[in-house]
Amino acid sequence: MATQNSAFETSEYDRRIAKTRAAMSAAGLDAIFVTDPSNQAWLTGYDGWSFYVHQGVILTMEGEPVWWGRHMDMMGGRRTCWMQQDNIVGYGDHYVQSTVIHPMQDLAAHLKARGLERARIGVEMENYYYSAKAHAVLTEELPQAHLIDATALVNWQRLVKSDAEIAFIRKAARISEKVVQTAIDRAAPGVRKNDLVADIMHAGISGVGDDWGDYPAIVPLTPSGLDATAAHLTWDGAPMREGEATFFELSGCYRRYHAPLCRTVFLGTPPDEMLRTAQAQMEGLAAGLEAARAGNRTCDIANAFMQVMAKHGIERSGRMGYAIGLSYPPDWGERTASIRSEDETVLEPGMTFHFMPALWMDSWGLETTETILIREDGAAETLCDIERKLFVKD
């Protein structure tokens, strides 16, 4: 059974293995060890603010996982973790950040005591949490075991979401649109950017009804004026202007669930070539939405956009979007299907991505963006509720 704490029933996480052990079949693989939180959390529910250190799951082909981490972090893994207790253990700490022993030499002698001494191991190498040392120590430390890139395997198993999955993000969208409606009512010249943005973490973390808000796995992004010419900058303590656009890259939080929504406030009178983007914008959104259907791919996502760019004249290109669900930070994509035109992974439903084809131009930046889901049948689902639309405040 689940403990109090898990987010799921125990029949989510057993689907869950299953499917990870066949990828791992599939790749002869014997274990992985997986240091990725998101995926630490998918397979066993482990839910804290301690990938700092070096922690992570141990799974084999049969009986439970095995979460591993800093000894006071096992605490955290008895109340969050669905499994037995002697399945949780960690390492002491006088390894944290010592120049003189490695947590890896512990996480070696885990894995010889579960005689995988001389095993094919998946490990995460392009890896946020996995760190060159790491994989040094422990290639050293398992001489005869055969350490082998497994980057993304379990991600890629989180692609199609599950019933209880989709009702947690959907939470979330209805705390997204609490946070972005929070920023475009808020949004006004003279209010302190600061401000604006204590207001629209109050937002997300207090929640909606009962569904509290979790920490969002990116920060507020709300560039103004030249600043959102820039994808990814923050906010500082400057007013708000008149005759700025500032775009708002924001998503509710329910469980470590995401759907991230981006919309752009105008204060003041936009220039008519913004009003003009900003139409082909919504044109290009709703043509992106149309391909996004079961069996088409995500590539016909992103092409459908610029081909309503191309006819007016804009250029776009890159990625337009990721695939979304359960994440921390430093970032709430799944690292695995992007909206881009020479990515053909197949749509099938249960999928769910950010379709965010922002606009960033000399002077000023546009992002309007949904969370969708794909449909068994028709064009994709868009989980939040706010209008798609440039705001424009006199």
The other form holds:
2 protein chains.
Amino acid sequence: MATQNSAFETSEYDRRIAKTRAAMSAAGLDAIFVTDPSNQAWLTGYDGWSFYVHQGVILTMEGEPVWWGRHMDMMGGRRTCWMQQDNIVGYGDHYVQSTVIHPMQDLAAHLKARGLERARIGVEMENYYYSAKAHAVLTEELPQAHLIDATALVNWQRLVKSDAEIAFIRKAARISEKVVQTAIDRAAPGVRKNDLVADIMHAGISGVGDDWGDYPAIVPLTPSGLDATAAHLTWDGAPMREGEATFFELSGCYRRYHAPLCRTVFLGTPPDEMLRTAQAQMEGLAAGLEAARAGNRTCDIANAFMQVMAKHGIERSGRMGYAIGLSYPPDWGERTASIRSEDETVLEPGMTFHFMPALWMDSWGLETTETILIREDGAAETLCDIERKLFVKD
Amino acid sequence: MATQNSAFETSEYDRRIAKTRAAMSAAGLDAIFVTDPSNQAWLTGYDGWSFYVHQGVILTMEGEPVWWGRHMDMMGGRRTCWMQQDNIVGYGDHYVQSTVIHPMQDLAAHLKARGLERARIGVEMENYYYSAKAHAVLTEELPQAHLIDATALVNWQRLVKSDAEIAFIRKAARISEKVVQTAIDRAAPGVRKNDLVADIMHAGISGVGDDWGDYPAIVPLTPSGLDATAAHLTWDGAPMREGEATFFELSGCYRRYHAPLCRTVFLGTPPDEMLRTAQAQMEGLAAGLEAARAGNRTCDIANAFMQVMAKHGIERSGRMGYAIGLSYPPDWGERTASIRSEDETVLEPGMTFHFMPALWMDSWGLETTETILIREDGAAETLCDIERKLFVKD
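Requested next: the structure of the form predicted in complex with another copy of the chain (the form predicted alone having been shown above).
Below: every chain and molecule of the assembly, starting with the one above.
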């Protein structure tokens, strides 16, 4: 029974759990313990800023999942998870950041109580919220169990979105359009970057109509000039200047679903080289979108973009995008398929990606990107509707 | 030589490194590899939203620290770290989220190149940004080294703040006052929670005067009514209602330094029990502040608060605060000393805490808190100046 606060209907959670159990079965697992907050939310609806302490979801081959966390966060579990209250369990506050006892001791007791003492249990070895220490303690507490790396097992089940999820991402896309348009409209020489970011955040969280804005999993990245040669600097209080490009890497967020969108704004008259590069980037984006078809692979999108770049004499390698959807900080990427030449994930209808072939050059950077939906037929749909160009304000 | 973008003077970084090396020496370590973004920033000035990929700082007993991260983030390192460019090193994009190779293989090569193949190297086993997998790979790549748990070794060096840091926290406190006052002023029946949060974020990031606002390490927590019985729910689009208490758990942030502050607002006429509880909470806070003196211990603050609660027949145990200062998501706590009965950290002048004895009851919650500075003499200074009471708007 979905509670008042759950984001989706019970049937949607049933679908997710069935899909996950099939993957567990294929991997020979009796159970998984999932710490990725996005995976927790996807399976149970749990939504709260409590992932800074140890918490997670236990899923076996039968029955409801169990949300496990800090005792004080059980109330949040009851307010947001769809399961019965018995399946929301917690550990005492004396475990939190203790150097004497560890929350994983409590988790081990729960796993034993569920008959998993000798089970094959999947854990997310490569996740922010499953520390090296957590793994060491759990291993020690369950000497007869087999802890098996199940990193991204649940994430891969999330790759093809349901219609209900796509509806959420479309709402996020409306908010993305609003925040990017706000950035483009307000950017001007003399405007302090933090004041611009304040407006961007206000636009995003106030949302669009009845669709309220949630917090994106990454804060606005808005570097100008030389700072834009770096990929991940945040803002400061310096005023924007004539003669500089600023890229805006932003996303609207609707109930934890994202639709990232980047555009670049130049104040003044851009140098010819930047204009030519921007032109090439748009041509590359168009080529990439054409290649983003069901049956093709993620690498085909990257290769299509790189071929256009090569034609224009621009070197670009590396990662040019990633699957997106439900997410929590510090990353809005889904951590599965990447758009890059070494990734051969076959595209299926319902997959959503941030196609992100940014160009970070020696003295400036250009980010123009799209959130895309793979369709049954034809090239990918771009979910946001903001003109694809270098915006010049002079 | 501090670069243009470094937050502090070289002498401040020298002090930090000397302090850290003394702790390393006491722990018998030849080197540490630090992944906590706050520790990285504290030692090197590095500041960027790139902690979602593997990165860290190598510190040995001699020379400058080395910032190591993704190749594309080296530009951010050059823009924000104080070290020479040679000491900003990176790994290629093909390592990112690869299932075939791991960034820790690249790190191991760097450690070997620095003669640390057989060294005693401290790693932060209990940290969001040092995964179980990272530790497994590093252990495998450095079979002759000793990887030793150095969780919080650097964090503990941060506990007593320098004057320069306290100046930053005071700036954050001015911003905290502004955001909390915004929340109190704008809260009213019918106001959508997300619209209120949009105003709060705008107030925080626009900052106070020349002191621009940075992003706090935790998003605004602003639950109302029953949701306020849960500690860590974020907002939604529901309108605020007459007859409900809403707590605001907020912080201003100045160049990654925080000064968290919580206040609770009741719309309408509060029930007598809530008024009595709020009165007791204020009395307990005053008692805790009196106990927060150099020479006393963290537990003395918690015990002073709990004694007042017991007198009023209110049960409260657990954690009632933590050290604060420099931080990155997902937590603005420093992850060292806690204000709780089992913690016996001796208070010293220059320590800063979020004294946070929130009361989460069966059907409502009250948060009234202070960021405090331990002084040479006398009771702690409260760094924010917002009246300490339950705010009632009817």
